[in-house]
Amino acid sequence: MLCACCFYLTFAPHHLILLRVMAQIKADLLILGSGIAGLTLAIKTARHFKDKQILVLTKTVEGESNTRYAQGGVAAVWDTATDNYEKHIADTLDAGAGLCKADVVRIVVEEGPERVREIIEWGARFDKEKNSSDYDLAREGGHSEHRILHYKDLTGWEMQRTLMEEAARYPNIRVLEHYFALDLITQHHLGRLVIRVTPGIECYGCYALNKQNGEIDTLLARATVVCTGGGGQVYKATTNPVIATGDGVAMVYRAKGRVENMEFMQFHPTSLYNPVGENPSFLISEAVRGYGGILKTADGEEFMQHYDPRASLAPRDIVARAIDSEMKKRGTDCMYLDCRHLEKEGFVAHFPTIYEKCVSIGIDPMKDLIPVVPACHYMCGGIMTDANGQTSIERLYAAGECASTGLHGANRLASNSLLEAMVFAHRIFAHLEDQLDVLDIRNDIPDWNAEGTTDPKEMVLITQSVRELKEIMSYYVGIVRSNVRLKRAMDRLFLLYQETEELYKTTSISPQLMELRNLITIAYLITRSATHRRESRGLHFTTDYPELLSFVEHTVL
């Protein structure tokens, strides 16, 4: 029997002896996602190789995905008679707690205006100042100066709907809706053993899912991209949409690919309190307190100021656990975000959606106190990647939440998502251009093959191991942790991998299935590298280790 800490090394595909055929889909490049990475890169590469087919997979919608959530903005130097490049960099590498790589820092800085002017150049249309062409920079936690561009409170969506109408222009970019990639495909899957340390090993493509009919396809192409999004579902609050299950790094780290910093998950300061429960949780823009907002106690009292000088708009990771100490302190269950001195027509106009959310459940932005709580948002950690987005296997490339390139560190400053996600798009379309005619598509792949297996008759065995995951992580390995909440957690972990892992042997594949393995999967990344971390650093803290030691750079697995 394999122990709970080394339990993941043996989690390798299964159903693989090719005993009937299945259908292949073959393109050029196959790109998991259709979020602001994914469209960005398959754009790219279809207006520059007009020959060349581009396969956009998504397992919903194509307008589903993290990328339309994101309420907030997109960080750039903009207006450069008050900001500058060295201003941007040197809030990154703050919020980063001296985890970030400085070379990919200053690349994604630099090259992040272009990145924006492109995407309104393709139709974007943020907001500008009131009677001018001047676009209306906003100010968020931890940024030195006004550089957030955004479209009221819904940036995400606004860039989600400019790209899927710029993709639908191109004719050999095929989207594929409902398919759920399931693994990736390796030399494994030719017979050959592959190891985290073996040298050379090499991307073909992926099986997948077809929802829709319930066969499995094998998709093969010259170069696979990941833009899978985060994992934010392994916990019970969280403001990531239900797809966000961390399919792409689970399905890379069973690849035997690099990941490495998934110990740092940012919790949204500010998701909106509701006794009632919602998932996913509703978000409260970090740009409110960026125009305005105060974080206060029921009894009206600020309390930002005793954890940090720059008191509500101090980064993330110190606001989050600023109120969660709070919330512990006075055993209450949320804090409160003051609005009530902030103008209607202005606090309307920025924040309709948020507005009319908190009116919906009897709160009044301007009247009353809106009710906060942290909640999982951001993976800061993943797939890890060089500058070019290249991970550990060849042709294999990642972008987006499900990457980690070292812009991040141990916490992403504010906006810095949705830019990273562009620049690096189109820093893997510029390493992939004469990369293209050179790869080949293999046609030796055997198809997946499920002989052997029954549907599950009880789909509640999944439903409720899906609870028990989200307790375990909610509990043990949230904003504070300990070497004894670690530990309980991994021991937890353990059963449900392996009666997850005994499903997936009898059982024929289904999506929900998948996802739990991918979410137990994160669990485990996330909890063992938060093992190997015995030092308290951004968006990580034990109360084993609460000083800063600077004793691991980077966890890596």
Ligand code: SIN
The other form holds:
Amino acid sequence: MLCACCFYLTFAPHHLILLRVMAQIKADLLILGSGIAGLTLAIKTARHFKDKQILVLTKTVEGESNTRYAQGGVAAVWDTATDNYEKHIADTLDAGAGLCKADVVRIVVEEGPERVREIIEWGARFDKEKNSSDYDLAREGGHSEHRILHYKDLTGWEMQRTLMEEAARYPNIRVLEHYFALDLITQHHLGRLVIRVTPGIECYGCYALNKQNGEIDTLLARATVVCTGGGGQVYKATTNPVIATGDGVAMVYRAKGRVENMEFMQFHPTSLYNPVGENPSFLISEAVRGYGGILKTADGEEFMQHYDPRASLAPRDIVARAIDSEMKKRGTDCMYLDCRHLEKEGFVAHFPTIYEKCVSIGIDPMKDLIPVVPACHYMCGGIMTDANGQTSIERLYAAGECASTGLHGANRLASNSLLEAMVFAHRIFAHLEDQLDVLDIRNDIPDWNAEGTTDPKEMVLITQSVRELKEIMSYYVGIVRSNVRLKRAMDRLFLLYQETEELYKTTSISPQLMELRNLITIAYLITRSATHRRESRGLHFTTDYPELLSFVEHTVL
Ligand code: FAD
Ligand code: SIN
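Following the display of the form predicted alone, present the structure of the form predicted in complex with this ligand.
Now the full complex is given, and it begins with the chain already shown.
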């Protein structure tokens, strides 16, 4: 009999027999995801290997990604008169609460500025100081210096725009929109037994649902790179767009690759509290606090000094927990950000989108306190990679938010994510330089088989399960955890898992069903990792083990 804690040992490969002939698409490099990680890698590879075909898959449109919504900016040592690598390294290590890999932190910090210069060359605009050619460097929580390059509060939009325009210049990049990657192809699909400890697992590409004609195509490549972003949609309140369902991490886990540090889900302290509720929650950038915004109670009292000497600019885990604790103590639905003392012209110039959004729901940031509440924002753990972005599966790489490179440890420093994605996209490209000519494209991969499945009759089963999943994760595996809550979450998840697998065996594949399966996997990985960590560290806080242990290890599943 199965117990809840091992239910993922049982994935059934029931869709694998050769029956219907579907499209087979071959490329030299297959990239899953068109955010900053995927497009940066595609551009670099396409420029260098003019004779190689690069296929980029994206499950909706090319421009829809977490990247597109990034507000605050990209952290990089820029003004060397005041800043240096050692300071950025120290801030990253400090936020990471003892779990960062020091060599990776140094790599990202030292290679970061070059990557930023590169995207500027491709056309990205970052704000400059008034009447000056110097960049206007912002500051965010946990940073000891002003080092955040930004484009108003639309940095991600500007970077995504630049990358799409640059990618469009290369005829050897083909972007397939509305293609949903379902599963990675390994020796398992050739009929071999593959378990997590099997040595030499290889990835030959993936099966993907063409959402426009409903067919499942076989995409084959010399190497595959997972750049599928985060999984914030596993929680009820999240700043992540609806595409962020952790598909890449779930796919790698199903393919028996290694995933680590999933307990460290980052809650951003300040999403806009909107009583009507919206998905995703609108972010009030940390840069607003860097600009002078102060966290307060409804009575206008500052409270952050009781939690950390850096007050409103303490690292995110501390601020999110402080807000959560104050809300629980006072029985309120939100806390507040006070910007009323800031000069309007400057505020609106820096944060036009935030200003407009607040006004649209009847809050004037210059006159009213802005109601804020923590929301799930970033997945610090993910697919385990080495310093070249290589996963535990051969011919498979990962970059961006879905990857766990060792940079973030137990808590990501603000604005280090866009930087990491560019640095690792570059490192994967550099590593592939010697590989792409050596690796083959397999010819013996069976098509996906959809035999025995019928179209879903009750979509409500899926939507309701997603709702339940989010409730479970938000109530039991949120900012504050405990053994009892984690156990309860695991038991509930097991039921959802069983019901969903039953549905999967009998229903034809739809993006909704696959997202539900992937979200259940992500929820399971978070809960299981959280159960393993018997201490409180960084973003993982449990009332049963409130102290830091001196022995630090990564949670590898
Ligand atoms: P994404 O940009 O999320 O792209 C993922 C891609 O994968 C998408 O194209 C998606 O369609 C595709 N995909 C996913 N699943 C599948 C599938 N099954 N099949 C096919 N395609 C798939 N970080 C910072 O450093 N600075 C900031 O200021 C900042 N602000 C943020 C503000 C908000 C509101 C949010 C949500 C995040 C912010 N972050 C910020 C985090 C940062 O934006 C993300 O971590 C980063 O953009 C992730 O980039 P990525 O390339 O890894 O993934
Ligand atoms: C923000 O603008 O507050 C988000 C920055 C980040 O997630 O790095």
